[in-house]
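As a starting point, one isolated chain is supplied in structure tokens, in the form predicted on its own.
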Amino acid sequence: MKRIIVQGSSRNNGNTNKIVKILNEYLEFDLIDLSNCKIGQYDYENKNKNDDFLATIRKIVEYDLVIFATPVYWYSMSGTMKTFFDRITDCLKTEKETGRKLRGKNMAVISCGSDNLENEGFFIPFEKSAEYLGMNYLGDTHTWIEENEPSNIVRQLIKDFSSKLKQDL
């Protein structure tokens, strides 16, 4: 089973990444750092065919499970998670071959924030484009960081979540 780690973040090395090496340490995966992509914004022009989402979202979709991890940037995803999940819409328009391997792939989403409550509903937009793809969502889980580190319980949470994942595949 092939997995990979879509972080879109705006810091290579903050606070989601983190969060992300935690997971690692129990479900090993490939990493897609969003930050090291140039994605510009879904238009309908198709103005920005040229930049990398196209290869990115060809390379996710050789993958069998996509974990997202983003931050929680006033109460949502972050910006560059948005862009990204945006310009899945060239998937649906001028690039459908592509936009059709997602279906039948897993989903799951991770989020960090700096406190320990969870945003009502945070997650739909997430559950809502895997179920719109034809993805199968398998969940997800919120951490935080305090005090620059994640506590035990958040370390719980993450190899919880990383069983759940290996349980449902």
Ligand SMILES: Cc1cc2nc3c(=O)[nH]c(=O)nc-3n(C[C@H](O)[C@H](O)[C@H](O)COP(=O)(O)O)c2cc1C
Given for the second form:
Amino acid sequence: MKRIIVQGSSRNNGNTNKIVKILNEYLEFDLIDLSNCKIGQYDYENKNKNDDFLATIRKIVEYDLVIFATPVYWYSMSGTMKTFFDRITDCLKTEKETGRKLRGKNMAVISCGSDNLENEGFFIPFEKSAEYLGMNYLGDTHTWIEENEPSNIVRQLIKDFSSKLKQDL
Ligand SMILES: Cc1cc2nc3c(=O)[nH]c(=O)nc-3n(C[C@H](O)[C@H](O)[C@H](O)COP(=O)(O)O)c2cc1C
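Okay, that one was the form predicted on its own. Can I see the form predicted together with this ligand too?
Let's see the whole complex now, leading with the same chain.
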């Protein structure tokens, strides 16, 4: 079982990364940090085709499970993550072969906000995107960091989430 986390925070070692590190205590995975990648906005004329998107998605499609880890920015996924999803459109057009490889693969999502309020519908774009791409959506969990460190409740949520992912696959 090859697993990869795609981290979409605006900082490398912020709260989302703290959550990712805890998840890594329970689950082995490789990591792509989108903030280290130069990925431009979706462009109808593929003007960004030479940026890091294609190399990144070509790597991701080789995994069985892709876990997206995003902070909550303005009640939604981060702009970094959204740009990444917009660029998956390239896989429906110029990069179809890579797009096809996503079919039958598995997706899960973990979010990190500043409190335990999960915004209604937050995970729907992930769930629907998985459905559109022919991926199995294994579920999601919302986490948060109020002070500097995740609470025991959050640690337990992450542990439960990792157990669920192990169980489902
Ligand atoms: C641009 C921006 C928008 C935010 N919007 C929300 C929000 O809508 N709801 C929320 O709970 N927290 C919000 N926050 C707080 C972050 O979700 C929270 O601090 C998160 O743990 C940050 O993760 P990071 O360190 O990986 O960026 C926002 C933070 C930023 C920087």
